[in-house]
Structures are given as C-alpha cells and as structure tokens.
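Next up: just one chain, as structure tokens, the form predicted alone.
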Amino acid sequence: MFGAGGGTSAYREIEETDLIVLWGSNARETHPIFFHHLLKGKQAGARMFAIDPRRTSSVAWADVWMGLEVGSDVALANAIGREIIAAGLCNTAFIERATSGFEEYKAAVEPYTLEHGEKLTGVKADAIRDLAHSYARADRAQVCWTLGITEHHNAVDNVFAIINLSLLTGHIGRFGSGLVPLRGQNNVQGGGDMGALPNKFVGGQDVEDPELRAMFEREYGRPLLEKRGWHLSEMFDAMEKGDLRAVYVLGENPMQSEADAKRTRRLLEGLDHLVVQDIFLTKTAEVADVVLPAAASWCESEGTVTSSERRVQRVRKALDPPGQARDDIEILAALARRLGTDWGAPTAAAVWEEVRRLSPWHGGMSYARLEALNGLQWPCPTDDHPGSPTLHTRLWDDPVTGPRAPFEVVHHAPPVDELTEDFPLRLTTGRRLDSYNTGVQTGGYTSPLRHGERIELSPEDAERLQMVPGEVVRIVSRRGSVEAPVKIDPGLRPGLTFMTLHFPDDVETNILTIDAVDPRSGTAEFKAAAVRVEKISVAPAAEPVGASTAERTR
C-alpha cells in the first residue's frame, strides 16, 4: 500500500509513543531486544493494548488483552474502523489529502458493528470500542505485530485491515506513530531488501518492470525473465506437478518448517536433484545430493544484516570457517564459475558496492559511513543523507508528494480447517524464549527454560477430556498425528490448544499443520489447525521440570 516493505518506525519511537497495540505477537518471548525498547514506552507512560488468542508471556504488562478467536483478526479490525468512523473520530483532513478509497471503505466495514464485531472475534463490544476510541484520540500510536497476524491464508487481508486504521487516524509517517512489522529472525528485512524474493530486484524494485529490468541487464550484460518467479508454495506446487526437478536450499530446513510435514517430505525425497547450502547437517540436508558446508555469517564473514527498524549494519569477521566450509559469496562464485560465468572472486565489500549502484534505498550507504554512524536506515539514496528513521513522512506534505496511499477493502474469512465434531480443538502454533524455530541452531544447547515439546491445554479441557499434566496424548488432525505431553496453561481459553515447531525430531508438529496458503504471500495457515487430542494411557508421567516463562510472570 505504500510502496516499501518494511516497517514504518524506529525502534527508538516505541519509546516515545502513547498507544501500543501488539497484534499477534508474544513480543516478549519471540522479539526479546524489541520488547526491551517496548518496555521503556510503557514505563514512559504508553497504554498497551494486547490483541492474541492467548494470554501470552506479553500480556503480562498490557493494559487490555484482547482474547480474539484465531482468524478473525480482520473482523476485528474491520469493527474498530467502523467504531472510529461512527463516533466522528476520524483524521478526516488527513484521509482528504493523503488517501484514495475511503468511501469504498467506509461501506465495507458499515456492517461490522460492535455487536457483530463480538460475535465473530469474541472479543466483548466494550474492549473494541476502548480500543477504537484510544486509538483515534492518542496523539502517537504505534501497531506492532509478527506471524499471528501473517500465517494465515488471508495474511495480506490481516495486513490491509491493520494498515487501513492507520489511515483512517492519520497513525502514519509521523515519530511516534507508525506500523512495526517485527521480523522473526535475523537480516530477514535484509533478505527480502537484497532481492531473495521472487517478484522484487535489490532495493524493492519490480522485476516485471521493463525499465528496472534494462538496468539490471546492462549491469549483468544479459537477458532476464520477464516474469516474476516462484515463492516457496508456489514451488512445492510446481514439484508436485512435477515441473519442479531441482532445489538448492540456503540456509533453510523446509523439511521440518512447511506445514503438512508429510506433503513436504515426500516432495523433496522425490526431487531428482536437491542441493542444501548449510552450517549444519538438517533433515533436508540428510536427503541432500549434495550438501555444501558454509561458513557462519555472524561471526565467520564479511558483510552487513538489516534489523526490523530498516537499520543496515556491519558484520565483520572474526573467525574463519572450521574444515571444509566456506563463505558462501566463495561458492556461489565456484558454482557461477562450473556453470559457465567467471565472476572472479567477488568480495563483500565489492557485492556491497554492486548493492549501492543498484538500489536507491541503499546508495549512500558506504562501508565507511555504515561504520561511522553505527548504521544507517533505509532509504538512504545520497552520500550525505542521514538515513531515514520515520518511512511516509511525504503523506503530510500539502499537497502529498507521490501517491495517495490506498484504503484496501478486505473481509472476514474463517480458518480453512473447519471445527468439527471429530476434530474440535483449535491448535495454533509459535515459538519459545528459550528455542528457535525448527531446533537447529538450539537443540544442541541446554537451557534451565527448555522442557521439550509439549500439547498445551486449558484447564477446562483438560478436565473435560481427563487429562492430567505430563499424561502423553495423541493429536490427530486430517493429515496425521503426533504424541505430546500435556501442559496445562490458564492463558488458553476453552478450545484453543498450543504447541511449537522448536523439537521437531521428538514431535513433528507440522504434521498436523495445514499447507493453505495466502495466494498473495505464499505463507501457509500454521496459526489455525483444527484437531482432537485423545488419550493413549492411563498413568501420567511425571511433570517436567521447570516452569515456562509465561507462568513465572503470571
């Protein structure tokens, strides 16, 4: 909607702001150092609203949680616009000079009254009108918000609904009010800013473009396609029907990180060709053809990694890679080389300065000057511009500079995996303080936090279902089952059951998760699983040792 996919906010401004609304995110156990600059906002003063189905580790220092159903994160967004607009409290001189689409809008939401608005979130009328009302009157506000808003298969429509109230209050492009799309792992943003998306070049610039494309052919004096390629759903849809024979895999597991584990198996196993580019030997590795070590980024290359706040930073090397491994700028340079291109031996400064002729976000970012001022945020197109900490400032121009930014009218749609009498539960997946995603960089450290992979429970299932803490169940979903410990956790409301990616090896969780993907995005719908949890024994096993974080803050 506004042309940059990145977050509008520096982390300093969540200092500085009055409103803060979380939105599926358990900020505090999945973005520790982002909740730090969180928790100064809050001792400053900030009132904090918490939108999750859980009442997480985070909701610990909320004013208000906002216990919706999973899925109907636009239905709730949808009944706060309508609220703001019926109580008059809309920016109307900023919608009239700076936006397109809010009559469009304003019909849409028409429906989605507070009485409506409950009934499809279960959030009460009462919170979405506190929530509606703080929101539009807070002079700052900032909407921070991670994978319970995007694994869904709406995750742009989630996305439009939350940017849509940002436009209705004028919550953009000031310090202080903005949108924080917090990214789950390092240099993510710098991923996607560098090109490794299949419809963007370096510097968010459109690969369908005939004019960008020329410039990036004179510069690699070649043709390119002319059509954007594959995101990761697309590709396993394309292995599926076979139009996919070869996979070289960076840094990624996807054979313990898809949804429908089963699916994705059998899809690389039967791959002819599967290169797997790592520091360690994953599952997808173990079935690899050839897998080539890589040296560790962090600490064993040159280079930069962009933070959530569009901060470019320096990676300097400290080590060099153990046995075999080598830097991957060298094998992608080996492997350009046996297939016909000499590209020499690039380093990463010279990659760098093939990033800065390229991109307009990155051209005044020198080596020197990244060094010099501890970073610099994108975009930054001069040698001598200081960088930009606050994205869409233009939008308060009068008149507006460049485009209006665009209302997006988008509806509720309710998970696909129905709730059914044979599988009633709704089991919705995230992370730990004390791992990370599918292990692999955790599983071979010991943590006092650690407890394994367990099925957590309300306490009012747990009863109905006669279950009792430690007893191993059976989970089971339309595409298979596990078995897990029970957890009881009084965070989880009746129905909702939780689990996590982090122990893979010991229960597979994405087995039960379902591959329905945001056709836009290509993220599947991890957050919204429909299963049942049934008893295989009678005598429980003894509780693990140590409580969760969530349960020390309570």
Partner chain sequence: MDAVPMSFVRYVDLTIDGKSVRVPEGTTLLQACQSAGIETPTLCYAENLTPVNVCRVCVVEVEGARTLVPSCSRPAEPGMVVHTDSERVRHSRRLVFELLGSSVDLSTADPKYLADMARYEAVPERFDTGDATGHGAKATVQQPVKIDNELYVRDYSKCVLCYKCVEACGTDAQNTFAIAVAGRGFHATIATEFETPLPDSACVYCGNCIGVCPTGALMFKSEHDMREAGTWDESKQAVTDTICPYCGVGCTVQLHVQDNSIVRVTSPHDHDVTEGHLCIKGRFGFQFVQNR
Second form
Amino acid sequence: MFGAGGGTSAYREIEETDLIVLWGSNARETHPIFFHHLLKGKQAGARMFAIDPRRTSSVAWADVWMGLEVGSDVALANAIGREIIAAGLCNTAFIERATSGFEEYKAAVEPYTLEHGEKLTGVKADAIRDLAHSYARADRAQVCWTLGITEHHNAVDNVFAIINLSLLTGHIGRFGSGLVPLRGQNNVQGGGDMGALPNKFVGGQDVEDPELRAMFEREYGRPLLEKRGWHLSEMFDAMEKGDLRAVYVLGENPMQSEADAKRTRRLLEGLDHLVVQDIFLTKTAEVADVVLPAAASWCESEGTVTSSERRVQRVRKALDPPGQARDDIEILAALARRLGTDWGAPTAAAVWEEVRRLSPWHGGMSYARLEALNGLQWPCPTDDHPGSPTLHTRLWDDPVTGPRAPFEVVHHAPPVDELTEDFPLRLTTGRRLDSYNTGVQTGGYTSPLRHGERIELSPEDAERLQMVPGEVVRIVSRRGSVEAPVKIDPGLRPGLTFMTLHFPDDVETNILTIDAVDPRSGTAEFKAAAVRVEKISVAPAAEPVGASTAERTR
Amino acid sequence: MDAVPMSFVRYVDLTIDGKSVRVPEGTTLLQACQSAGIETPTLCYAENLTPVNVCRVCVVEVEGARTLVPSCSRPAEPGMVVHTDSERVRHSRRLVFELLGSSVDLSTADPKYLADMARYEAVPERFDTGDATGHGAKATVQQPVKIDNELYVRDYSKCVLCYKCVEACGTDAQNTFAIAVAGRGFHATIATEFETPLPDSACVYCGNCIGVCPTGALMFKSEHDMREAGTWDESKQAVTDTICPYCGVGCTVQLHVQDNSIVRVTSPHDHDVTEGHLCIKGRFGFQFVQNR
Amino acid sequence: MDLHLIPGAVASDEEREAIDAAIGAAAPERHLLLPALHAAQAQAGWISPGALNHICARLSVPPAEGFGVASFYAMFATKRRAPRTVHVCDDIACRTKGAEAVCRSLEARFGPAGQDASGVNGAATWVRSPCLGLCEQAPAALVQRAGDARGDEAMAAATLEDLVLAVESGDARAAQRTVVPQTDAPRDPALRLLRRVGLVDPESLDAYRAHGGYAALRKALSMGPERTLREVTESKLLGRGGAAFPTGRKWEAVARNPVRPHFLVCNADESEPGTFKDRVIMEEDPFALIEAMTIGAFATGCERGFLYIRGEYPTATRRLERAIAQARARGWLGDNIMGEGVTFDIELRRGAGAYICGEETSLFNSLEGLRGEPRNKPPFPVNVGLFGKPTVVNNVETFANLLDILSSGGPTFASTGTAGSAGTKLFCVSGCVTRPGLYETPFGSTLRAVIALAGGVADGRALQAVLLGGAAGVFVTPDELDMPLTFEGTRAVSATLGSGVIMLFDDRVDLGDILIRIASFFRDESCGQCVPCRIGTIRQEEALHRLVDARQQGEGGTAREVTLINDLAMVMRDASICGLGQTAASAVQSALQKFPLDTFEAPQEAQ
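Given the form predicted alone, state the structure of the form predicted together with the partner chain.
Up next: the whole complex, starting with the chain shown before.
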C-alpha cells in the first residue's frame, strides 16, 4: 500500500477499534489466533460486519452479514464509497491534506448507487448503507481481508477499492484504524520483503530503479539484470510459449496448488529441466529431474520469518534434519560453488546482516533485538528505532510528509468463468481449520475434525438436484471433472458451492479451478469457477453396475 | 496527533508485611506483593487469563476485612494494611493444599505447586482414613482417563477445578465453549454437554486448555503414551522457540524436543501475539517433519 | 457465535412448543435459560439432549454451558428420569418428626432414592430432599410432575401412606397449609407483617385494597423518591436475609449511582433449613410484596424488577403469578403506574433447587442464565449487580417492612424494637415445640419468650438445644435462652438471628445425627467453585461421621477428628468465596464447643 507491501496495523489494534469489517476472510478458521484478537475487540464493544459469500464460522460472530455474489467486491466497495460521499460523511480535511485523485474517484463511483450496488452484489441496499455510514462515522475502524479478496482475476482492483474507502474516511495511519491483509502463509510477507518478487529487491526496492540497482551491484560485485522478472503465472505462460525451459522450485508444490491442474502438469512435465528443493517428495518433486532434500526451515534451521503485521521473528533449529536433508542456505551455497562462485559457508545470521545493510526497513533489527523484543515490525531502520506497529502515520503529519496517498479508480469486473446453463453453479474454494493448502503438512497428523474432501451444496441446490449427504457426485467445470461426496451447508446461498484444496490425492479440486490471473499480482481466480454438479448413481445402461461402483470407490 | 497524554497514572500507597509499597492504581494485591518481592503461591491464576479466584491459595489478610481476600483479583486500595504470612494466611494456604492433595492426583502437577505445598507444610495424608468404605471414608475424584481422540487425553483424577481450561476454551481466548463446569459441589467436573466424547463436541483441538492446565489433567496424547511406556523424561528435553509454519499470523511455538522428536508444543504466555494460545495446526500440526 | 449443537439430537414437538412458550416473543437472550430449562423439565421430566439443543439454538448458548447450568440444579435431571419425582424432605426439622424412618420405609418399598421406583412402571421416582420450607408442618414433601397440567405441588404433615400414594399415583393428598398461630382466635392485634394473614383473600387485589393495600405506594408516589428514601433511611431498617445491612444505605447507593439502568431484585430463594417466613408472606399476602417492590423501584430508579423464588414453592409461585397479573391489569405495574408516569414491572423467576442461589451474587448469575456460583466481592451489587448494573437486592421480609415504614413514617417505625434493631421480626419456630409456626414479635423479645409463645417444648420433654438462625446459624443451650433476639443481642453472645430460625431439639434427639445432616446439607449445596468449601464441606462431613461412629463404638481417636474439624472450620470461614462456605462450619462448631462430646452418642430412644 502506497509503496509499502504490508498491512498497516498491529494485530492488537483490533482489540481497541470500534468497527471491524472482515472482508473475504474466514479468519475464525484460517487465522485463529488473529481471530482471538478480533474477538477481544468485539468483547470490548466493536461492531462487526462480515462480507463473505458464505455464512462461515467467522460470519457467525458478526453483527451484520453481507453475503455478496462471488467477485462483486469492487462493486460493493464502490457503492459504499459513493454512499459515504453522497451522505456527506467523507473526512474532507484528511482527503484534502493527505490524498490525491479524489475528484476522479468521486466521478468514477457515481454510478454505484445503493440500488445499483444491490443489483451487482446481491447485498441489500440497506446493509450497504449501514456499513457505509457506520464505517464513516466510527472513531476507529479496521478492514481485514484474506484470499477472498486476492484470489481473483482482479485481485489488485479489489485491494485498491478497499484502500479507497480508508482514504475517504481517514481510517488509515492511526492506532486502531487501518487495513489488515492477513497473509495466507507463514512467510508470504517475508518472502516478498526479502525480494522474492520479480520486481523487487529486499526491502521493497524496485529492481528497475537504476540507483537502487547500482547499490546492489556494488554489494554483489557484479552487474544485475535491468528488467523485472516473471511472476508465477507469467512463468507458466512462458513455459507455454517455450520461453522458459528450466525451473528451480523451492518449497512449493505447484503440481497440486496451481489452478487448472491439467495444464500445470502438462507444462511442468514438458520442461527440459526441473529441480525441486523441498522437505518432501511432493507430486512436483516426483516429476523433477533433480530433487534436493531440504531441512524444514521453521524447526530444523535458523533464520527469520515475517508475519502479517510486518513483524520479523526468529525461527530456530530444534531438530536435526533427517537423512540427507540440508539447510536451504547450505544447499544454495553448494550450488553456487558448483556454478563457480564460492560463498564460503554462510550462516543465517550472516545472510541477515546482508539484509540489514541493504534494506531500508530492517537496519535496526539485529538478532539480539529480535530475540529480546519478540520480534520487531518494519520499518525499523536503526538500532534505536522501536519498530513500527502502525504504518503510514505520516499521513496525519501536518503538512503530510512524503507523497500523498492516491485514490485509484477501479470498476466492477465479474469473474472470468461465466455462469451459463451448462455451468450454472459458482464454485468457490477455501480452507478448513485443521488443514492447510494441499495437505502436504497437515496430512501428517490425525485430526478428529477431518472428514476428507466434499462438495458443499446449499440445502436448496441439494434438494433441487436430489442429492443427499455422503452421496458421491461429479463436479464438472469447463476444464475437467472430479468426484466427491456431498455435504449440505446451510451457510451457503443457492447457487454457491464450496470445496477445499486440501486433499488433492483424493479429489483434485484444481482440475476445476480457472487460471484466470490478475496480471499484476499473478494470483489465479481460485475463488470463482463455474461448475455443474451431476448425479453419478445412474449407471449407463450398457455398463455393468459393478464396474461403475469399482471406479467410484477406487 | 493530539498532545494529550495517553493516561494519567495514579498511585496507591499501602503496607504489605510492614513494608510501604507504592503501586499504580488498579494493581492487584498479588502484583503488589510481587513488586515488593513477596512470593505468593497461586494455582488458578494465570497471567493470560481473567482471575477467577477459586483456588484460594493466594489469600492474604487485610486488616479490617472479616475474611481473607484473594490477592489475585483484589485491587490494592490506599492505606490497606496487608499480611501475607500471618497465622490465618498460613493456615488457609496449608489447608487448601491439603484438601487438594487429599482428593486429587497431583503426580504430574507442575513442580512449582509441589514446592509451594512443601513450603506451607501441607500434609494431605492427614485426611486419610485407611477405611475405603463406609460413610466416614475419604472421597476423591479418582476416575478413568478419558481417551477419545488422537491428540489429547483428559484425566480428571488430576483436576483441581481451577477453571483455567474453561476460561481458555471460553471468552479469554478460544471462544469455542466446548467445555464448562458441570454438576455441583465436590462432584462438579469439567465436562462437555452430557459428557459427550470430544469428537462429537464443539472442541476444535486448539489445545489451549492443555496450555493452561496446572496439573497435567489435560495432556498431549503423545506425552500420555510416553508416560505410560515409561519413556517420558523431561531431563532429556530441550525447549526451542520458533514460529509456526502455517498461516501468516506468525505465532511463536515452543517445541519441547526429546530424542530429536517433538513431544509437546506450547506458546509463551507473555507473548503479545499468542498470549500463550495456539490453534490445532500450531499445537498438533508438527508431525509432518517427523514423518520423513 | 459459531454454535456447535449436539449432533443428531432433536427436541420433540412437545418440548419445542414448551420451550418456545417459555422464551416467548421477547428477544431470545441468555437470561431466559432458566425459564427455558424449567419448561423442558416440566414437559419431559428431564433435560433431553434434543431439548438442550433447541434451547441453546434459540438463546445462542453453547450446549456445554447449557449443560453446566442444567446440571447445577437439583430439580433438573440431565439423565432420563421418571416423569414424576417425589422429593421427600429428610432435613433437620423433618428429622424431628420421623422423616428418616419414612425415608427408610420408602426405600424398602420402592428401592433406593433416585432410581425408578419399582412397581410403578418407570412413571415415578423418589428422592431425598433438603429442607422444603414447610418445617412447621413436618414432615414435608414436593411432588414434581412432568407433562402434567397440575404442575408441582407441596405436601405437608405427610404420612408414609400419603407419600406412597404420591409415588404410585401422583396425587398429593396432604396439601400444605399456612400455620400462623398468632392469627388463631384470639388474634394478636399487634401483628404488622402478618396483619392480613388469614383475613384477606391472597388472590384478590380488591380484598388487598380493602385492607389498606396500595396506600403506601400512593404515598410514596406523592412524596417523591427523595422523601421515600429518607423515610427508609430514618426507619433504620436492617436487611432480614441474614446479613442485617441497612436498607436505606443500600437504596441510596443505587439511587445515586449514575450508571443506568438500575435493577431491583427480590430475593425469595428462601432455602435456609428451618426457614419458611418468606413463603408465608408470599402465599398469604403476595400483593404486599409487589407493592413494596414497586416502592423500592420508585425510590431507586429501577424500571425492571426480578422476583427470584425458590423452585420448591409452587403455591407461593402461583399466588405471585396471579398477583402480578392482577396488578399489571390494574395499571399498578407497567408503564404508567397509578397514572403517575412511573414505569416498573416484575419478572417472576423460579429457582430450581440450589441453596447457593440465595446468596445475592449467585442469584444474579442464576438470573443471567449462568451457573449459580457466587461472585467475588467487592464489587458490591449496588455498583455491579445484575447484568453488571447497580442493583437493589433485598429479602422478602425486608421488602414487607416497607409498607409500614411508608404508612407510619420512618421515625415511627424506628421507635419499635430496640435501638439497634428497629421494627418487628418474623421467627420460624419448628422442631420439638408445642405450636410450631411463624411468629412475629417486636425486636427485643428473649428467646425464652418466643419459645413460650409457641407453647414450649412439646410433650413435656426437656430441652436439649436450640438451633438459632438456621443451618448456617449456631446452637444454643438451655442456659442461653435469656438472650434478646436482636441483631446486637445475638451478636454479643456470638450467635446470629440469621433468617429467624428457632428450631428446638428435645432430649430424645440425636444431636450427632443432626450435625451430620447439617454437614451433608452444606456438602450437597456447595456450588463447588472454591476449594475450601468444595472439599472442606465433604471432609467435615466425613470427619463428623467418624467422630460420631467412634463415640458410638466407644473408640478413642476423637481428638484427631476434632482437630481436623476445627482446621476445616477455620479455612472455610476465612477463605471461602461466599457466605455458604464461611458459615458451613458454624453450627457444627458451636455444638462441639457447647456440648460435651458424648452428646453426639446416639441416645437409645432414637435408635
């Protein structure tokens, strides 16, 4: 946001806010400990709106549920914004002092009246109005989101649409008022911060900025590429075109985690050379030419990770890695040596010192301080800096220091995978409390809560399709089909279905999902596929019943 | 930002064991004792939970009060004269330990409680009768261990009814409310509805109840099994702080490792992200690194 | 809240209907949990998982908490039970009238208490009960009927045959009455609190008005809240529930508290063994209580009142229900009382068998739909009471005094009784006495005088001991009968008026047996929250058993038990959370101190 890729608030700020908007996030199950903080805020009297197509366990805690159509988030945000403007509830002083582009924004959202918003989103105009007024009038307000916002073809627009609301009301840069994107994975924040993005060096520094690049070239003693690289979906496009022929995968299982699994398999199998470095022999590793067994970074090696509140924390070695598994740094150094560069035997601490030298955010974060203070939140440029629990406080300086925060004009764009007569149901995906991503890690323990993959249907659709709980049905999208047992969830509205990605060995949900990608973030639209659900109990007349049964239970 | 100070801190002067003590307003007597370097035994108190003051082991004598007062929850007031080592205080603390020791299996309790028992010269055996039957026989909370899932066991023979697990499952942390105190009096227990097994209950296996249990009544099944097999050995265990590998919240987990295996997971109570609490993945989801 | 209900448990249509009726059209809030549980129990005879699911779903209560609350109360069964349960009192007053022998006979006939009575096809069970508040008509019983329009019914002076009939058919033949000997001819003209008892139809508002009813409220409304408060303060009225706190001070503290709303609670959870005074007021003069509560609400700025009556008082409950309905219909409860723009209404709530709920903060928790566990004090109810708001909570008898205070003025009221104890006092006289019943005398009468009023020890026997103040009170010896029955007079001799219990034991009574029953009462009624009381009460009971056994068997070793009992008494008194634990050893201690140890050896005649 405004040049800093991180949430603006510390978790504990939500305990003292007045209004909580949980948008596209089932934090009760996906970020349970953050939800503890959220509930403290609720206990202290905060009002809570939950925006989610599904009536999830998080929604159950909200004062108001806004069950919008999948992929109508921009329309909803714009309708909220328009109502705030129309009702004269903007924070005019803040807008004038700290932002830019308000007039363009105002003009752009003008068509998003409450009525039009209701039509586009399915959310009642009264509820939109309620949220708009409550958000604008609250002394402090937090908007939190997760993959419900970002796993869309227009993910970045969704985020901009929400940021616009915070600028409209001044709910940014103050304790208790802010924007909280909850990261889906342990070190997504840290990965980006450390430069594992195609366009950034460590510390959010642009690779195409010649001055910055020069600094890194001095540090590394060699010239660096002048152009940004490819993000994940661009890499797959490059594989498709034959521009990318060799891939080195570290700690990722794209064979099962990518949308449109059939395409992913074809492209990975078609590479000239595939290297996988992982703690497991994943499905991706199974087709690799070289597999480098790695130590588990969180408990078999030293280092740091960065959380959703920009807090850098130490991970430590508690176990010796098994067999031939080696520390990631050690593997990389050995590889460098084979490629002709001797880095010696760098330690995590030494690598961290390099980060501190090069990043404007991490300079004050010595290991000693990180350990003594339970981590530090960036930016923390110097040894005497206390870290930054709240970001963008500068917007409240008078006059504002640094650049103004820009409104970004964005417009509603429905999901790419259109609903038609052949594919009349919306399939959305997400996580359950006890499982994680493709289940590679969570499959390791026995959870009493785990019941395998199921296609969740609304009671109305189940009745219409004459499907009963436990019945195995076929789910078909434009890209393929899978079979799964039915679960009926009264929290789903008619027309909406739900699956997870946790059990790809049993049900490969990503056969169904679409790899429509936001070109800016590289994230696929896992949240919105068009499907139909078919009964498979009626065996074709020519086929013996036994065969079909055998296939179903394979 | 406004130039108004965040808050005014007012101070309270009181006397504890003859010493003048000054503490910020709102400080509990327990905290005031701590600040004066006076050790106070506690059992149902935990810094990450709301004080319920049910165990009564932290009671102190306040001059002018008819009964002893629980220091964990009583705020210090100006002019209070407090005694923490009077005959009445020592008697109550000793008797509370004796009563617990006479009815509950404390064999796996945190050693600090056993040290406190010794400090107050508690002799729970005073209540033993030798006679196991008849209406004068000594009642205990002895009962079979509840093992109904693969993650943790509940041995209410070891339960001192400190309410901590109920608080951690409830509004102090998890807000799942899978357990509550049921029944009444000596036969009050921690229970799910109708004592239904955990897999049928609301339990989400965050294990935050285990994290606050002072006596080992709630225990990782792995620890329970190792103790049964005689292989549990805390002297061979090291504890390492690291960060949970799952979602992006970044919870600090403490891995208790014996023989290069994780045998238990906790989180520090004083950490402002977790406040000692985890979810099912952080608490139990470590197994994958050991399945390689 | 993301509620998780019990898988597969569905309420029957009848349960659902009964529960929905109890919850009504009001906002389904947690404080309706107890009424909803009552409805389920009354319909099915137990709280079934399906019923609990329905209640929890309606009220957004987690089932584990709902179960925790249901299992707290003796009148709720959380395991399937016969639809009819006969609760037979075997508590101390009834023991002096042969209750133990009756229970043994029932045991021989129907099998052990608490199980389905054999021979009645699973339709009935019988259980032993703590004091049912009918001590003047001992032995007492309560018939609890599920799915039966007759509801619950109390029995008094019940013979074995009556109880057998109740178990077998559900008919409660020996219906309870009210026994107030001073209202017999010649009627005592000085009666104040009992002035209408026996004269006025308790089910008629008009009859109540014809006998001076609602004059006090009208006067209060004309004087305004400030003057009303002043009268109460000047009356020097002290609370009659046992703690003797100045009512005026309590009311002023609530009236002046800026936090809103304020609540008014009448504590009618009369459960102290030997106590039945509040029952008599509620049964015989219910409008007086309603009028007094309305005055209290007006003076302290409360618009909502709760009357929490113990679950074992079916007659009083029915009378109060009718009285509240009539007052409401007349416009003397509701939005514009007596046309004066004053708003106040009363919700009647039944307890469900828990002595501890007579402790005011337990009562609040019970009303709020939580377990009836006491809260730590401070904060006190005048600051943080019901629903966390400033709350007036007073006993029934305390409220009943309000009418006289308003009618005759505070100073006049204060001139009755003694300097430290203003007004009159109700005494519950029971046990081995000629005319058991409820008596009213001005403060200052001696214990001897009140016993004489009741005709002295029955059957010309010698007095062995008097229990003063209830199970939480103290035993006094025949040498102590000249103590004045005032708050200050009893305090001076380390006794207490408690709830006004005067229970006589003649020389045939086995005091050891009585002590053990008192100890088992506290063990049974301890909520279990704090260690000193939860474990202390059971250890006290065990040690008393051993002490009495040792005496009876002529063994030594009693010194050890006495040491334990004394040690337990000290920790319970000093470190328990609430008055229950703090007084659980009081009667036992007084007996052990005042009577030689061999007293507790059972006399031959009682064997």
